[in-house]
Structure formats: structure tokens, C-alpha cells
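Taking the form predicted alone, here's one chain by itself in C-alpha cells.
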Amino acid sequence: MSPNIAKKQRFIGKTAIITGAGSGIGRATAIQMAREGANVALFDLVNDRTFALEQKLNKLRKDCAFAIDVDTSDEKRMEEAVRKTVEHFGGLDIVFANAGINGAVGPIEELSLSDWQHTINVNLTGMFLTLKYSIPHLKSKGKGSIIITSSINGNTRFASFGWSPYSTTKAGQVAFAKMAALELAKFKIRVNVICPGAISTNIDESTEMSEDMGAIVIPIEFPDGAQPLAEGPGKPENVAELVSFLASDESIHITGAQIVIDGAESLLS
């Protein structure tokens, strides 16, 4: 068989929880497995953007996609779409908990708690319920994949002043995502985060620029080229690259790891 045929059928009968699908990384994620063959659920703030993915993905491969409304760091929403999500496919293999925010920037005593609060919420309670109503059907099965979506900001990177609610999120992640790998070994469920630099995605939508910024902002001179491996930032096919390794039986060995995936970028700051 070749690689190609191989590749492209590597999740043959397989289900995937996809949070953030709507745009960026999640919907490379879901375009890739769905044409590897997954079923996904897409969860997100169900909009044009999500319906349009679940309608395209459905031509690719007849009721391969499944877009549900979701806020993550909503308890109820998240339990019930899980559970939809496990009556509308028959099961649960893989979890992609990539949803999340920029959120507001700022020095610290100009943020509001609330400011503080959204972020962690997004960001932690997010990833926390998704794996919580999920792992239980990934253990029924014996066997899955968690990946999680962090960032080389607050990991490798501190040189994004005002980003500390942001950076503190994704430090957390890691250290969550090792936690749940040694848990969950013995039920051989992989844990794996993934630290992404500048990629090309709308998150920075959601981003609250604070307009004291200059007051916290130490001058740094970065050489020519932020990704000495790209002109510009990366695409978020990239990233879906990885995850489908991840999610796959081909990285049936690496669980708890922690992998960069920026260009080099962290090394110049």
C-alpha cells in the first residue's frame, strides 16, 4: 500500500471532537481528517463560518461532519454536545480541545477582573470541560487522543508585554496536559499539547487592546525574518499536519509530550 493511500486512511471509523472549528487551525484540523477519513464534530459558536465547513465537508464524504453550537466554557452546552456528539456518530476516538481567545491586553492593574476572568474561562475551564465530558466515552473504547492546543507564549515566549492573562492560560494548559497524560496512561489515552507560534488564523479577533500599552512595553530589536523557517507566519495546515500525526496510531508512542511548532520563531526572543 502506499504512503498516500495509508495517509489518507487513517481514521477510518474514527470520531473526532473538534473545538474552535470554525476557523483557523480547527478547521485545517477538520478538513484533514475528514479527508483521512474521521467523522468530526465541529464545535464552535455555530455561525456561517462553522455551517459553511459542515456543508463542505459533507460533500467531501456524506454525513462525515456535524456542527454543533457550543460555548466551551459553558458546562451544560459542553456535556450535551459530547453527549450529541457520541449518539449522532456511535462513539468518541479523538479530542482536538483547540478553542480559545487572546482575549485583553494590557498592563496588569488596568485589567478588570472580568477582563481576567473571560480568558481563564475560555481558555482553561474550556479545555478542562471538553476533556472531562470526553474522556469517559474514550475510555469506554479502551484507547484515544487528546490533543491540546497551547501556545510558545508563556512556554518559550515572554516578550508579548500586556499578555499575561493570555500567556498564564497557556502555561496552565501544558502543565494540565501532563497531568491527564500520566492519569490516563494506564486507560492508553495520549495526552499531547502542542505550543503553535504566529499562525495565520482569526484569532486575533478576539483580541482587547488596552490603550496604556506603551507604558509596560520594553523595546526589543528582533532580527531580519520572525520565522527563520517562513516568510511570515505559518499556515494553519501546518498545524493540522501535527495533530493528525498526533491523533493518529502512528505517534501510538508519544503521550505527554510538549511540541513547538513555530519556525524557530521562539528561539530569536
The other form holds:
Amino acid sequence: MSPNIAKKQRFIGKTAIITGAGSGIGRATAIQMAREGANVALFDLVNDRTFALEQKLNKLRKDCAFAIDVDTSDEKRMEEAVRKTVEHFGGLDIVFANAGINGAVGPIEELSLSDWQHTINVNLTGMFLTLKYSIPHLKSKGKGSIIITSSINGNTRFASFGWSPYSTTKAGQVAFAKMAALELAKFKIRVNVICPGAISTNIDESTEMSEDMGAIVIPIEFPDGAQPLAEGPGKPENVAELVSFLASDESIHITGAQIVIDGAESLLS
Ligand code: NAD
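Next block: the form predicted in complex with ligand NAD, after the form predicted alone:
Time for the whole complex; same chain goes first.
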């Protein structure tokens, strides 16, 4: 374990479910939380990456990681995955509903119903199922922290032409997080939603770009430097720091918050 990264030990004795843990933001968060003492259940549908991460983390700290092959939009598999996590680690404290795809991008009339439904199913239904099956376990602990990954798209940024399914899911996630925060406050379960700008991950692999984009794109000239703070995309580790703060007791009075993490990108676009 790298001593320069393990600054704190905020998660000793805690168990976290992290969806989309095989790559990008989910992976970086799993590493940070495990380094800080958490047991981490790694939910993803790309097994080689996820099981490699499980091995890596279990070498860092014995039996701290448990990888589960699951599609978060599949109700039966999600119910089973959450149950297996709780059986394996003996409880649940933190839920990071993060798995997502870019999905189909294109003119609305060119998108098929199945394109639309696929993005809705992964980004919105997957998040719903993650919370639905986790909440009873957080309630039985008497407290918990849930963090949902939305995006600046659909919230502070609307100039991504053709991204209507994705942006709709990301706006929906913010509404859902705020509703859930209020509903769950009396159970001492906090729910916060993060809105990253561009972060260097594998997310582009999940983009299905239409060939007809020329028909809808309005040429916009942004000022030089699309992410002024970082002079480029953020790192997954930057987001993992924020998620870890929201998961920890350091943010004990924060719930229903929508936090933009984009190096000022959306202030320009
Ligand atoms: P990524 O592609 O690197 O990681 C996403 C992971 O989610 C992958 O391992 C993928 O296999 C997994 N996944 C996808 N669908 C799944 C499903 N149905 N069930 C289980 N796992 C599934 O991308 P990332 O950038 O780390 O994305 C994480 C989240 O961040 C997403 O919700 C994305 O919309 C959001 N986000 C990313 C950016 C960015 O620029 N990277 C910006 C804003 C928001």
C-alpha cells in the first residue's frame, strides 16, 4: 500500500458497494476507499478488469475486495449481488451508484426506441435498483451514505448536441438524489450527487455516435482551455477524493447536495 496516498483511514470497518468499479471513476474510488480501510464490493459487467482489481486490492489488504459480475439494470442479478455483498462482508454502509454509459448519440428522430431505452436502463434504472436493494441494509445499520454519479451534461451544460438520452438520465439522477435525500434523512442516510465534467476514463468506449451529427451540430467556438483549472480533463482520482469525502463522516451534515467537479469547464460552455 502506497503510504503517500493512504493519508487517512476513514473507512475502517465500513463496507461500500461501488458500481462501475472495473474502470475509471469507480475503480479509482474503490482503490481510495480500500486504502482507507473499507471493504469494497466491486460491481461491474466487464469481468477481467473487475476481477484484476479485486486481486490487486486483496494483495494490498487481505480479503478487502469482492468482485461481482452484475449488470446493474438487471433486477434479479442486482438483488442477488447486494445480498451476496452483505452476506460476504456482514453489512453495508456506503453505496456509490456510479455505473453508466454514454450510449447512443444522435439526432432525436434517428435514435431507435431501443437506443433510448438502453441508456435509460443503464443510467437510471441501474441507479434505482442499486439504491432499492441497498437501502434496507443501510436502514438496519441506522445510518449510511449514498453517492450518485450524474454529470454536468443535462444539469449545467446543454451544448452537447445529440446527447439527449444521456443528458436526460443525468438530469433525472439529480432529481432522484434530492428526492431520496429528503426521504431518507430521518433514517440518517445521506444522499448526494456529483456532476463531473470531462474526466480521463474509458467512458468513450460506451459511446454509439450517429453518422448524422452534421445535421444538428451548431458550430460553437469556446474560449481556449476547456477546463481552465486543470488545463485538460480531470483525473478519476480527483473524483474519488470527492466521493470519499461524501462517503465519510467528514460530510455528516451534507445531504441532497449536487456538487459539480469540472475544473470550471461548465462555466465556459
Ligand atoms: P468508465 O467507462 O471508465 O467506467 C464505467 C464502468 O461502468 C465500466 O467499467 C463499465 O463496464 C461499467 N458499467 C457500464 N454499464 C454497466 C452496467 N449496466 N452494469 C454494471 N457496470 C456497468 O467511465 P467513467 O467515466 O468512470 O464513468 C463512471 C460514471 O461517471 C458514469 O455514470 C458516467 O456517466 C459518469 N461521468 C463520466 C464523465 C467522464 O468524462 N468520464 C463525466 C461525467 C459523468
